[in-house]
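Below you'll find only one chain, the form predicted on its own, shown as C-alpha cells.
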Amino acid sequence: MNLLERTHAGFAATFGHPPVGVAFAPGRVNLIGEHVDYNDGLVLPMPILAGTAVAWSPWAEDQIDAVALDFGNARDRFTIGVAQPHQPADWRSYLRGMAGCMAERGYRAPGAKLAIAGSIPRGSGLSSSASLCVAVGRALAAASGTPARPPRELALAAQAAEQEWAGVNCGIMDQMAIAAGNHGHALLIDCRNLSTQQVTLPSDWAVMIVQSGVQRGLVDGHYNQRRNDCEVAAAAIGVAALRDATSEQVEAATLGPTTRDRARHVVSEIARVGAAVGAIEAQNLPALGMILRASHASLRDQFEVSVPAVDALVRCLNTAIGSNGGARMTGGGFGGAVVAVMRSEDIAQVEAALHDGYRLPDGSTPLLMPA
C-alpha cells in the first residue's frame, strides 16, 4: 500500500466514509545554499519522492477535524480563526498554523475533515514540517472549492505557519522548493524577490540522500541563534542582509570571531550556489563535487551546524564517490541527512562502500533514499 492509498484508507477508517480527494506535497533536499535563505541569498533545493499526503473532505462545521495516522491516530479538532498554537510545538501547531495563515490570506475553508500521513523520516533534514504545511494548504484549498493556490502564496502561508505557530524563525527556501519545484530539477530561488529558475540535472547524474541516524530539531534554539548571529553581522557591516555583503566587508567589520565566521559562511555559500548552477549547466560533475565539499567544510567549521556522525558519513561518501561528484550535509544541521551527487553508474559501488565502511550511531547500516 503506497502513501496515498494508506492515507485514503486511514481517512475512511477514521471518519466512516471515503475522502473526496488526497493532496500531496513532497519533501525537499537542498543541493547547496544552506542557512542563506533568511539572509536574502540564493539557494538550490529540489523536491524528493517522499512527502506528505492529506486526505480531505469538506465539512459543514466551521472546524477542522484531523487525524495524524503516523502518531497513533492522534486527533486534533479546532475552530478556524479561534485556535491557538499547540504547546509544545508538534504536528498540531503546523496544522493549526496553516489553517490560520490560509484564512488570513482570504483562503478560508468552511471546514474540513483531514487524515494526514507522511513518508519523510522525521528529524531527517528533508523538511517534513514544510511538506506538511503545503500539503495541508492544498487540501484546505481543495476542500473550499477554490482554485489551487499559486506556489508563492502557499509558500508564504507555510512560512508564516512555521514562524508564528511553531516558533521556528525559518526562511522561505523549504516552502518554495516544495510548492514550486518540479521532480528531476533543482530550483534556483532568489530568496529576496522569490524569483525561481528550474535547473535540469543531467540524465546520467544521480542524487542520493543518506540518513545520518542523528535526529535533529530546530526549535531547541540552535537555528534561531544562527539567524540572530547573521543579523548582528549584517548590522555591524551596515547592510540590510548578508546577501549584500562582500568578503572584504566581512573581514573589515568589527565582529567577534564567532559572528565573523557565520558571515564568512553565508557570503561564500551564496557564491557557491551560483558556481554550482554553472557546473550543472556545463555538466561538470567534478566541479560540482568540489563545490559540495567546500560547502560542507564551511558548515562544519564556520557555521558549526554539523555533528561528528554527519562528518563521518560525508567523508565515507566522498571517498567512495571520488572525483566524479561529492557529498555534504543538507538541511538546518545538528543531524539529519547528507546529500550526494554522483554518476548514475556509480550508485551500486557507493552503496556497497557505505554498507561495508559506515555504521550509524546505533550500529545499523545507513538508510539510502533516491531523490
Contents of the next structure:
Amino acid sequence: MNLLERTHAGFAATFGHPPVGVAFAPGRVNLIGEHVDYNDGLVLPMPILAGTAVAWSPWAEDQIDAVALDFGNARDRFTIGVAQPHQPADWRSYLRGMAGCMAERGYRAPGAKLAIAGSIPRGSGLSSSASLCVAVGRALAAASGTPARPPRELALAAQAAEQEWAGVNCGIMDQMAIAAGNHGHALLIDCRNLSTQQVTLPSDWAVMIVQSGVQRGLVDGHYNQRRNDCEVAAAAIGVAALRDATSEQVEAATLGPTTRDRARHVVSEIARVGAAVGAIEAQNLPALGMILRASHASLRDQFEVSVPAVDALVRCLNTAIGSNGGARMTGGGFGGAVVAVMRSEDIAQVEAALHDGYRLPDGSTPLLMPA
Ligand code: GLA
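The form predicted in complex with ligand GLA, contrasted with the form predicted on its own above:
Time for the whole complex; same chain goes first.
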C-alpha cells in the first residue's frame, strides 16, 4: 500500500466512512543556501518524493477530529480558535497551529475529520514539520470548498504555525519549497520578497539523499541561537539583514570571533547560491561540486552546525563522487541527511563506495535515495 492508500484506509478504519479527499505535501531537500533564509537571503531547495498525506472530510464548523496513523493512532479533538499549543510540541502543536493560523489569515475555518500519515524520516532535516503543516493546510482549504489561495499564503501560515505554536523561529524556505515547488526541479527563492524561479537540473544529473543515521536532537535552542547571532552581527554592521552585508563590511565591523564567523558563513553562502544557479545553467557539474563542498566546510567550521558523523559521510561521498559533483549536509544541521549531486551513471559506483567506506551509527550501510 502506498502512502495515499494507507492514509485513505486509516481514515476509513477510524471514522467508519471513506474520506472525501486526500491532500499531500512533500518534504524538501536543500541543494544550497543553508541558514540564510532568515537573513533575507537566497536559497535553492527541491521538493522530494517523501511527504505527508492528510485524508479529510468536512465536519462540524470549527471542530477538528484528527488521528495520527504513525503515532499509534493517537487522537486530537479541538475547536479552532480555542485550542492552545500542545506541550511539549509534537504533531498536535503543528496541527492546531496550522488550523489556528489559517483561521487568523481569513481562511474560512471549516471543521474536518483528518487522518494523517507520512513517509519522511523524522529527525532527518527533510522538513517533516513543514510538510505536515502544508498538507494540513491543503486538506483544510479543500474541506472549506473555497477557491485555492496562492502557495505563498499557505507557506506563511505554515511558518507562523511553526514559530508561534512550536517555538522554532524558523525561516520561510521549507514552507515555500513545499508549497510552491515542483517535483524534479529546484526552486530559487528570494527570502526577502518571496519571489521564486524554477531551476531545472540537466537530465543526466542525479540529486540523492543519504541519511546519516544521527537524528536531529533537541536542537531548537541551537537554531534560535544561530538566528540570534546573525541578528547581532547585522545590527553591529548596521544593515537590516546580513543579506545586505558585504565580506568587507563583515571583516571591518566590531564583532566577537564567533559572531564574525556566523556572518562570514551567511555572506559567503548567499554568494554560493548565485554561483550554484550559474553552474547548473551552464551544466557544469564539477563547478557545482566545488560549491557544495565549500558550503559544507563553511557550515562545519564557521556556522558550526554539523556533527562528526555527518562530516565523515560527506567526506566519503565526496571521495566517491570525485570531481563530477559533490555532497554537503542539508537542512538545519546537528545530524540528519546529506545531499549529493552526481552523474546518474555514477550512482551505482558511489553506492558501492559507501558500502565499503561508511557505517551508520547502528552498524548498517547507508542508502542513496533519489530526491
Ligand atoms: C530549518 C529551518 C529553515 C532553514 C534551515 C537552514 O530547516 O526550518 O527555515 O533556516 O533550517 O537552512
